[in-house]
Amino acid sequence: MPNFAIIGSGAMGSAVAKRLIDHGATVLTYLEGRSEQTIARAKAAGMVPVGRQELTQADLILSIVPPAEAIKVAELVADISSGMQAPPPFVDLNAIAPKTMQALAARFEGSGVEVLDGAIIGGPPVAGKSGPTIYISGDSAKPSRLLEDCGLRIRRLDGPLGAASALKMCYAGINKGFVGLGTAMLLAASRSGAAESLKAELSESLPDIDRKLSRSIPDMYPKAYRWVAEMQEIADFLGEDDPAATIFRGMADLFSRMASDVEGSRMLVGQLDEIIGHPGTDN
């Protein structure tokens, strides 16, 4: 069975690792400088901590980190792959704009590393479910088939490097942008004394939206800090000439505020919980 290396042992990275390990693979990771929580999560998933150079012993190296760290990880992998005759392919699976993906790929020029552009759509893998879906573009030699053989749902895009990143930007803009819009309006209703009436009207006239917000907003609280850079990437993807880019810069500010609240007073979270209740989480 193949060896994989995953840089990033957050909720998604560790869950992807566990899916691969459950299908017989070995998953290496690099934990220097990581928090105790991250180290514990990686070990619980069955990942094998190694030194940075040992990551190149893998058949495929995956990057699953917050968007702001994507370039840094690429630079690390380019550095450790330098001088190797047959370095393993590198797959970026982060929520970054195509322009960022191109800049990331440029770090590997002259290294001999095959760079693949990937996007994860859906929540972390859980037992008994086949998702999430991993989209891959730039996969000429099909090295991503190794992931497919080890239990992951892979869809290949017939497009250049950056196509998978573009798909992720568009999907996240709709999905997470919707959550941000709902959050902003529910908070505005709370400040204006209209929260109960808004909740009742949503429940009556837009029940699907009401259910979506009731699931998605509580699930967003612990992730809000990771969504800030993602919204900024979406704004960059749209470009300065697109007025919608301003919307997503505003969303970045909103999620930054939510992230600060989770770490601090939790006043905003309390206001939202009063409106939507405590229905559980939604991936």
Second form
There are 2 protein chains.
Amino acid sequence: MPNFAIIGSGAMGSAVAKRLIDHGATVLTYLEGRSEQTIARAKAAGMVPVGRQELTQADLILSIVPPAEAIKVAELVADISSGMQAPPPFVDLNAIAPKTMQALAARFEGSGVEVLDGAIIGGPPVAGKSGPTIYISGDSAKPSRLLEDCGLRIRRLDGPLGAASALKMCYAGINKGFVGLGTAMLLAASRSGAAESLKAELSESLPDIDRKLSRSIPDMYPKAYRWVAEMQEIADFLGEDDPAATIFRGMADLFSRMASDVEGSRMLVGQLDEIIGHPGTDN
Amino acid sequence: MPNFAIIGSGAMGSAVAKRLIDHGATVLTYLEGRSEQTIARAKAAGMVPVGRQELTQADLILSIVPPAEAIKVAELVADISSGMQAPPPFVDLNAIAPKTMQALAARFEGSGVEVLDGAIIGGPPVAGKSGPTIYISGDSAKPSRLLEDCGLRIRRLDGPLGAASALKMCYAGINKGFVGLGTAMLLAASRSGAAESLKAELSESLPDIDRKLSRSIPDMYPKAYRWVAEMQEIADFLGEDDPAATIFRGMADLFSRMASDVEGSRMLVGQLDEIIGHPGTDN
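Let's see the other form, the form predicted in complex with another copy of the chain, since the form predicted on its own is already up.
Every chain and every other molecule in the complex is listed next, the one we just looked at coming first.
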């Protein structure tokens, strides 16, 4: 059975690892300097902590980290792979802009490492469900086949390195941007006394949107800190010439404010929970 | 039967007039300096063009214009009402921020005109359907009763003058902001070669959102020019302290770019139509 290495054992990384392990694979990881919580989650998923150099014993190395860490992880992998005769391919699965992906790939120049651009669309794998979908571009088909054989849903994109990242940016821009819009306007309604009438009007005239917001906003609270860099990546992806880049710089600031609130007073969380009728949480 | 005056005979103003006329009311309007198209639309709806001073013969004067014109219309009405013993009440139904609404109301100080804050949520009235919903705040109940009696769906808000405007800002921020997000990301997908995979992924994993975008984006083309000022009003409503104000300044620029394209080369319209499978239009 194949041997994978996954750098990053957050909610997504550890759940992807568990899916692979459940299909018989071994999943190595590197945990030096990580928090107790991360170490516990990695072990619970059945990942095997190893030293950094041993990561290269895998058939494939995956990076599943917050976007702001993607380049650092690539540099680590380029470093440990340097000088190897047949280093394992490297798949970046992070929510980064195509340009960031190209800058990341440049770290491997002359190293002999095959670099693939991947993007995960959907939440972490859950037993009994086939998602998320992992898009891969720049692939010779062999590396991603290994993932497919171990229970992951893979779609290959014809485009060049960066095509999967572009898809992820566009998808996240719509999906997470929508949560940002809803968050901003529910908070504004709350402070201007229009919360009740807004909620009533949404549930009546836009029931799909109302349902999606009521579910997605509480799901966002613990992820807001991670979405900050993701929104900045989307702004970079759109580029200075596109007026929509401004939209996502605003989104980054909004999620940054939410992230501070989630870790701090939870005043905004309380306002949002009240409008959407969410029972609230104590953690 | 009551006598109304409606200033503004765009798609919304003329359709509201027609609903009132179909219920037996007379609807006066003021058309000096308007385009041939506007004059034709007003007459087709059965509106009666009068001189500006005669507008005050109505039982109620409504303003239904693009947000950037709302203050100018209020000044006209304050001017023609000045010196009257019992001037008709004035209802602003435009998509303006609560602060703009308060600035607008200030134009009537000392005039004896009762000023109401209204907001229209939903598209123009269509025969056989009960919508849109017209929210009214700051109402003594009598003026809006007249509208209700002539076939409009009215909801009174308890809040002060500005509460209806706040509701409209929040609702439009979600509803039109969503169209802006979709427009921005579909265009980005188009120029980065990810259009096909994005459309496939959306229709599979977010079918509600996909359907709504496919319908709402073409509907937006002819309205984009009007949405520019509306997005600016939302940014003002949110205020400088709110990072989400930046989101709506970006939205205003995006719709401004769309409006230029709609009137010009229609290159962006073509890209959007191609992705969403819209047959396109020649107008």
